[in-house]
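First, one chain by itself in structure tokens, the form predicted alone.
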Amino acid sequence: MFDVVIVGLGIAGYTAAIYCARYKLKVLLVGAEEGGMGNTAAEVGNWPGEIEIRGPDLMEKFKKHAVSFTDQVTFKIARVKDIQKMGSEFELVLEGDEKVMGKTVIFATGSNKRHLGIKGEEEFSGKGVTYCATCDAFFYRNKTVAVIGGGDSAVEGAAIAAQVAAKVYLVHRKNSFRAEPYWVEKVKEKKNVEFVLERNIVEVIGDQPSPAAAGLRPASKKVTGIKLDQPYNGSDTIAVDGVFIEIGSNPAVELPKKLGCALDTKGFLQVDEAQRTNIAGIFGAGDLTSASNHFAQFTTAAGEATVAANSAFNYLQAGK
């Protein structure tokens, strides 16, 4: 039985779980992906006292330092298939079926990246269509890609392709950005990056190798183009060969959407000014809730967990 099962390991999930040791809680920390969102940061300039540093090193010390706690914290990688509530107390089933029991929970699984939806996205997904530009632009060194989207991670992941791409086209549906400035101007900067503005990707296009031959391995399918809404430059395809897909991301709550936890009108987990659901002894941190004012850094998800792990402890205080 533990006092706290901590559901993520990212931002959130580390400084929930550095926090309840240190309330000498007996804590689980687990999650299916090391990092989270922060190991997709090829570049963080806004964590007090790390001027620059890439996000993998951000997370690996996060990790280091909760994972210190050895009295205290089990670690874990492993995806929670369910919850459910057995009396006051929950019960968690991980992948290969193994159940642990948690006296409370924190929910910190962060987002999902969002997809477009449009033709040819899932059928070249992960054969040129990525959503992680700053995670897979290595493999695209020399060639000509698309940046789909208008925020930070669009943007920062325009700039990094840069880094290593031929040719980026950054293709947003408006004039302008909701992208850090400083990103922007950093992308402005790239002679290789061209801006295709009041535009909307509806297709992905690839290539449709013909059968193998008997005896010979099949050619596999790759991505050769993008089709818009409209003309740029008088056509209205240009050809790229990957599309990194950078719209967003939806709040991970699948799991306490299963136990019953309120959701906000925009779908996030809800969550009061202690951090907690409608569900006693459930609560939320990061990406995935209504905190904050859905303004998603490593900042405000650090702030809600550390709040999180103090009112878990109070609530567990306040039960014996």
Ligand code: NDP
Second form
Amino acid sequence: MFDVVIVGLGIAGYTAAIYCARYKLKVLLVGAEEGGMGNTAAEVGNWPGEIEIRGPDLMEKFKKHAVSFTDQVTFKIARVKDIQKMGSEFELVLEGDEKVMGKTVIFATGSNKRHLGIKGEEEFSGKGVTYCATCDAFFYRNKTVAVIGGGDSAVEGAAIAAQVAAKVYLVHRKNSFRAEPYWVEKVKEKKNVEFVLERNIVEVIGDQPSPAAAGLRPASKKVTGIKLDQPYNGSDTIAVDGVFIEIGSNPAVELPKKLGCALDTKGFLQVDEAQRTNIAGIFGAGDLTSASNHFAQFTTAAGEATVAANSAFNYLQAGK
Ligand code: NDP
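Same protein, different form: I have the form predicted alone, so give me the form predicted together with this ligand.
Up next: the whole complex, starting with the chain shown before.
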């Protein structure tokens, strides 16, 4: 029986584990993927104390810190498949059908990238269509790519892609960006970034290779362009080799929803000022919650996790 099961291996999960360990709680830190969204940041310039650091490097530091509490923290990479309430405790079913029990649970499961839902998107997913510009840009050296969106992920992604790609089209449905001015300025400085504004992408176009000749492997499908809802420079298509769709994320609330946790009107896990959900013993921290004005940052995730760990500690103390 663990005092706290923390689900999620991103900033919020690691931070919650550090605090819970220092409260001398018995912690299971479990998640499907190490690093979460933090791993996808090419350059982090807003984590206090680090003027500039790569996301994966920062996440490695978080992990190292969390697992250094060897007496307190059990670390496991496994997807949590199911959760149910059993009396005042919680049973979680992990991949491989291992069952673990927790007196409390902190959900730090983050968010999943949104898809556009347009023709060709699924067909060419992984064949030129990807959902992380900063992770995949380096596969497009000297090629032409389109980045879709106008938030931090898209604008930062376009700036990073411009360092290696020959040409980057930043396609956004508005004529102004919601991204941090730092990144907007940075991308505007890039000579190889072209802004395609007030346009939506309606289709991903790709080649359909003809069947392979006998004895030869068929050529793989690949993206050749995007189609827009209205012409740009006289044409409604733009030739590209890759499309990075960066139109935001949806909170990963499947498990808390299953348990009966309330969501806010936008579909985020509803938490109060102490990061408590409506179910006693269940807490939330990071990008999946209604807290921090939905502002998904390293600092807000760490802050929420700090409060969630404190609340889990107080809850356990009160039950003694
Ligand atoms: P956001 O939700 O902030 O932005 C999504 C963008 O995609 C918006 O510009 C939106 O347009 C556009 N969009 C949404 N749906 C569609 C659609 N169907 N078709 C076309 N365009 C669409 O997501 P991000 O992933 O950029 O950021 C998520 C959170 O993570 C934010 O809180 C952000 O601050 C944070 N983040 C921070 C970073 C940093 O600090 N360096 C880096 C990356 C993310 P519109 O503007 O018209 O609504």
